[in-house]
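Next up: just one chain, as structure tokens, the form predicted alone.
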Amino acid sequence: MESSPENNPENRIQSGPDGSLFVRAPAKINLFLHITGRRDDGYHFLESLFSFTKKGDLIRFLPSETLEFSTSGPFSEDLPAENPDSNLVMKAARALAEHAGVSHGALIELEKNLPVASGLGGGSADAAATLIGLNALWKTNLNGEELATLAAGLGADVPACLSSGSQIVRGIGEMLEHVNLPWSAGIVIINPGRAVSTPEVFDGFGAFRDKRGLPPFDVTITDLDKVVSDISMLDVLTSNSLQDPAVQVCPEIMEVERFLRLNTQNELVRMSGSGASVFALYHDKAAAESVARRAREFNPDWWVMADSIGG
């Protein structure tokens, strides 16, 4: 499948009058995910298709002679404080200078708006922002190839974090093809307000399927073009596999899910990622934006965006 700009990397960098550049971190949506094997070392093997918002993170980045990290926005308190240098975006900044040979720095600000552990990849969108970012700063002129195994390195879902179009990922996340979804859609996510281990789930993956007598892993898609030719085979022929394990953990997804069924009409309604986000897809961001609004009026304290998807 061909790709589009959306797939170019540079075509996400904005600069600044002061000499800054802007990256966009957005929101992945796991259209859906399926769990199709496990290696010996535990890792398992997936097969998921990606989707990205146009809102999310936002990460701004200047020149310096040192490199150093800030970070603001509604969900900042909510990163680990304790060590700044654990956070995605540093070692994904430490890795490009050490990779590139770059011995000055920047000054990297993060503004933190996606829910942290939420299934909405923030984490990876940014580390994937920050190698975009620096690559154009620093002007270390990385190719495509470079920066996904740099990217690889940093995370399972990182490499396909680096562009922002739609695509299938399968294997533990290395293996990437993009698509053209044929449609667009409106759509609404919302977090309960609860972080979910992505660890925790995984490790009740296999036990919810063994206690229901389900065969113990999924199978993969023979005909993806079916899959993707719209919204309604999608709902019939994909699902989340974590998401059964996932209420296990954090029973407020049904809660969630409950709301926006009520909500929709053959919309698809799904769990991204290991959760506990959960996500809506309407005609247009009109029709999302009204939901969202039901959906803040509801609960209050959800965490709860409309944006778009596809086309």
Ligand code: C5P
The other form holds:
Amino acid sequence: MESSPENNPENRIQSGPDGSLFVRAPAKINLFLHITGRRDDGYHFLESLFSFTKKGDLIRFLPSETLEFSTSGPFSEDLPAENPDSNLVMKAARALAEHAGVSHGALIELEKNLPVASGLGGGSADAAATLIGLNALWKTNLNGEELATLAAGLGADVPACLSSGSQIVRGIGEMLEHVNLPWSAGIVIINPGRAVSTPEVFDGFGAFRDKRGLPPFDVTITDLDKVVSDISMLDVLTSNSLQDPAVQVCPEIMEVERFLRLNTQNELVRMSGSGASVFALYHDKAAAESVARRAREFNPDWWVMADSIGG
Ligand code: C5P
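Moving from the form predicted alone, what structure would you give for the form predicted together with cytidine-5'-monophosphate (C5P)?
In what comes next, the whole complex appears, and the chain from above leads the way.
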């Protein structure tokens, strides 16, 4: 694993004046997502290029005897309220405490800025940020490999979210290869406001291919350097294989895609993860911000974020 500043989890930690720590949990974007097989237990093998925005959720950690969790932010209401222990943040905290033999707790405050179940890996990013934050707060000094093992037990996307650098992800999400993207871009991400169930979309993938008479799985990419070399190559040579099954579950994805295609030249427009968020890439962040303003006017019910990616 390369150790560029972006890839080093410790560079995401900021200290507050009161002994608290803040860790960013940026949004994950699947620049492409191919499904290459299916395991006997139902999980799918994938080949995907993950990249991360700058903005996202933010988690604050404070020393405490007991383990406590609270949420704020525009999407905190969408988190399952009946059982906060079911949140991946708490699962990550308990997994780390058990592994490292930590008996005291922490106050964990999650600012939920990313929509829930939106294909942006928010829950996975929060879990990864919790491992990073508590490993520092509790001074448990787990190395990257140990953190990655704990992360893999929390969810398929969590290992990749430990690093906020771009990476090719294989296996079911545990095999990571860092990639230096030779380009940077502005990005607009739009979510139509409907949570989409990841298992439902994965389940629909096989049935969709079957119905269309398509081969059951995508083939593995042989020339990765060419694929990542520029955005037009990504556009032509790759796709998100979950997009068609996700549209079956959430047709609003098509409306967002249409808006973004009408507001780009020839740039990449694609759904991220299992949806329903759709992104478009632009020359720079200013161009992205201008389209984001138009999107908010066009449909005030959409969640719209402009940021930058790559480089
Ligand atoms: O691991 P995680 O909880 O994020 O996965 C959610 C669901 O997505 C799984 O239960 C499975 O249905 C599907 N999935 C899959 N193959 C993957 C990742 C997720 O089938 N590689």
